[in-house]
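What follows is one chain in structure tokens, specifically the form predicted on its own.
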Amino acid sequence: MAKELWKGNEVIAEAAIRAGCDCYFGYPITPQSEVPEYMSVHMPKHGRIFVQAESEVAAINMVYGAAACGLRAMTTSSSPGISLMQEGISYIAGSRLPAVIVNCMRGGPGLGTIQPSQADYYQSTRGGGHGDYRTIVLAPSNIQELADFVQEAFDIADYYRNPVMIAVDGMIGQILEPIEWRPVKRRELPPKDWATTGKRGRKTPNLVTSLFMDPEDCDRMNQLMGENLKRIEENETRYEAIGCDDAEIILVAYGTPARIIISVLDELRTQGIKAGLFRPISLWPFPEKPLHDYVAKDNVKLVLDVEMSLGQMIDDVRLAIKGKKPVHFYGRAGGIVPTVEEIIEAAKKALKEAK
């Protein structure tokens, strides 16, 4: 299969089209504006719906309406835009609807910068909006994974009737890499007999809502969602471990920093320091047990969490490790990407302090 050179944001759009996305609603914001640009040209060619909404608030509520009709609906944005979407995402989750949301993260808080960041980890993995819900969060670290995960996200959303978020930093949205448009495994999906498509042989039409005035009804719905989230934790946890079996220091990172750490491992091992990389691929559900089991090995002295933020994933790292080993942190914020040399220095400093 021949490889083609693609830009990250355009891969997001093309992958969605290939996955059968029926409707795209979005609003341009750097660094993901190429997604709606691509969709505006190519969705109509396939007889599908593209709408540039008047705002991110409008876009997510259009996704809500389309998803309620049983259509495959999607939106993309960047950090401040995703913030505006949080109420709508909570409605979608509370109504048990599938949807795909891509966040091409940039530095914050507020308007921040247009440079890449990972400072939306809390927002992504904690739901972001109000209520007891979670979004399934996948974090690719290269463009091939981006192509695969976006296509797969639609099936995952349909299977669990839950929104799926693809969390990428702005760097991955903007870089070009060769990829293969390879077949992505499809799931056997349940029928969308809950969709608002008229009576269709029923006595009454379906009702999609997240409003339950009776607290007993609301509790039942939350319990049902909780059971679904447990299924997701059991079945959708993903990670990659490189060199962790004999490592004395394990570096934990996702997205762009994980790419950089591949070179860090090579250099550290050349210098006689056994280092490994643990990369969460699903940010939620977070791969707690695999990380705990690697870190619990006698050869591991400590963990270094590396992020393009002031430290957000570190909370999940600490929870997973349960105090077994010291956890150190190195991060850059404001759109600065950490270098190989900086991470090597941070790793050596952490090992020195551990002695």
Contents of the next structure:
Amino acid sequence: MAKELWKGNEVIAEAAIRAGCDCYFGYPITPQSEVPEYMSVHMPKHGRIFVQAESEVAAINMVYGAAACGLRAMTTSSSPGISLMQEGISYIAGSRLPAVIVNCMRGGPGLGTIQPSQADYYQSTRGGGHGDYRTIVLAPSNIQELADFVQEAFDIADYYRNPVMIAVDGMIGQILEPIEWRPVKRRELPPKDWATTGKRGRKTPNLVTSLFMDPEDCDRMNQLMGENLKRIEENETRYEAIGCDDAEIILVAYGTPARIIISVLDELRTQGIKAGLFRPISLWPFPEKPLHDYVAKDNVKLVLDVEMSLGQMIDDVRLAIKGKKPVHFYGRAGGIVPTVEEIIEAAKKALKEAK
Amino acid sequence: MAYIYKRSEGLRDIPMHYCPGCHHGIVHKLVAEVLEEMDLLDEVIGVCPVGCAVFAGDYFNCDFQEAAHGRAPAVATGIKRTHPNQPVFTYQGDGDLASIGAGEIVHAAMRGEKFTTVFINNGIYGMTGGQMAPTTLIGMKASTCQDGRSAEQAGMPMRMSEMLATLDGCVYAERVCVIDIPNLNKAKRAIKKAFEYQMAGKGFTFIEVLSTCPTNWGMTPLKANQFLKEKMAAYYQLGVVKDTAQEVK
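One more: the block was the form predicted on its own; return the form predicted in complex with its partner chain.
And the full complex, kicking off with our chain again.
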């Protein structure tokens, strides 16, 4: 199939439509407003539903209502909007509903900046709202992956009855790249016999709820959810490793910094420094074991974690490495994308300190 | 043997948790009877609130969703937009609807979402133990205004029916109560009209039911009914607030 030039945010919208998204509910926020704009034009053309909600709080609850009827529902936002959605995401997880949420991250805290950032790693991978749940978080680092992952996300959400979040920094939302609309992996999905569709044909009504007044019931629900999360950890971990087999320094990064590091690796290797990139693609579940195994090898002296934040993923990196090697950090916050030169300098500095 | 009276098919045979004298059970019954009479029980999808009616989904014999506090109108929007031919309703209290969910109900009404909201206004937070609500009357005591609500400190009580009636998308708003049989019959007719308008695709419909909370008001059920009649209905006037549905094509 021929390649087409697409903008990240429009790919999010088009990929969702191609994946059979039945309804989209959103609220404008930079740098992702192209998504609701595209959806407002194209969803009705496909006979699907678009509603511009009055707030992110309302948008995620519209997603809840439609998802609880068994439909493929989606919303998108950027960091401050995702903060507002966390209540709804907790209810979606607590009611064991599938949903797809895209976070096109910008700098924070507070109103922060509209420039790209990765400062929502914590609120994406730690559940985000109240309770013991997790969202499955996929972090594409180019537009092709974005197209593939958004399409796959609906199946993953339906398969596990768990919300899936696509976490990109605003850079990926805004850039244009040639992509191919290629088929993605489809799964055999369980029937949605829990959905509230009107009880016709059923003996008992369906009730979608996250309320369990009896603590024994609430514990049981949590344990069930926990087992599901374990299954996800076992089956849905994704990563990419480039040049890690002989590396003396492994750089860990996702999203935009990861693609910048590809240039860093070339430059370092021409200077005689063997550098590798370990790129978590699923931020939750975090690819803990593969990272540990690469870093544990004798050729690796140290790890340099690079993020567009003050360092959030570094917690997971340290947990994975279990203190086996030193972990250094380089990050720019507040909407600044680190340059190749900055990262090279940080890598050299870290190696110098290690000697 | 012929039945003279029996539980509506719209309710399940489960003991309700509501306190003695509370009106929730009566209003549940009226909604259930309307849905049964209109033959909608197999199609309808309800949304329950956070508050005393949080268990409504257990009591009704139809599909239900439990919403986050105040968000029922957004949840119902997600349902109705994707199921335009099925009846949808939210059942919400005054803390849920007039306080934390004020934004959601206003915008659902503004968009003219074609679902029905049954709003229980008892002027207090029942489930959390009797705190002041936006609808608490001036001078009325609550656990967070123990000397009685003062306008200076907490503002004047909010008239939701009148407020929503200013929005074109809201085609029908009526305030009713269930303190005696004539009022109860009126309330049922209003609920039925709201569902009829909804099924005809007229727009957003809103039934406010003035209700009592004997437990948190610190009154006997009879005293509470008396208070509703004399004090509440004086501030929250009973009757049709708006009915433009007939004109809506």
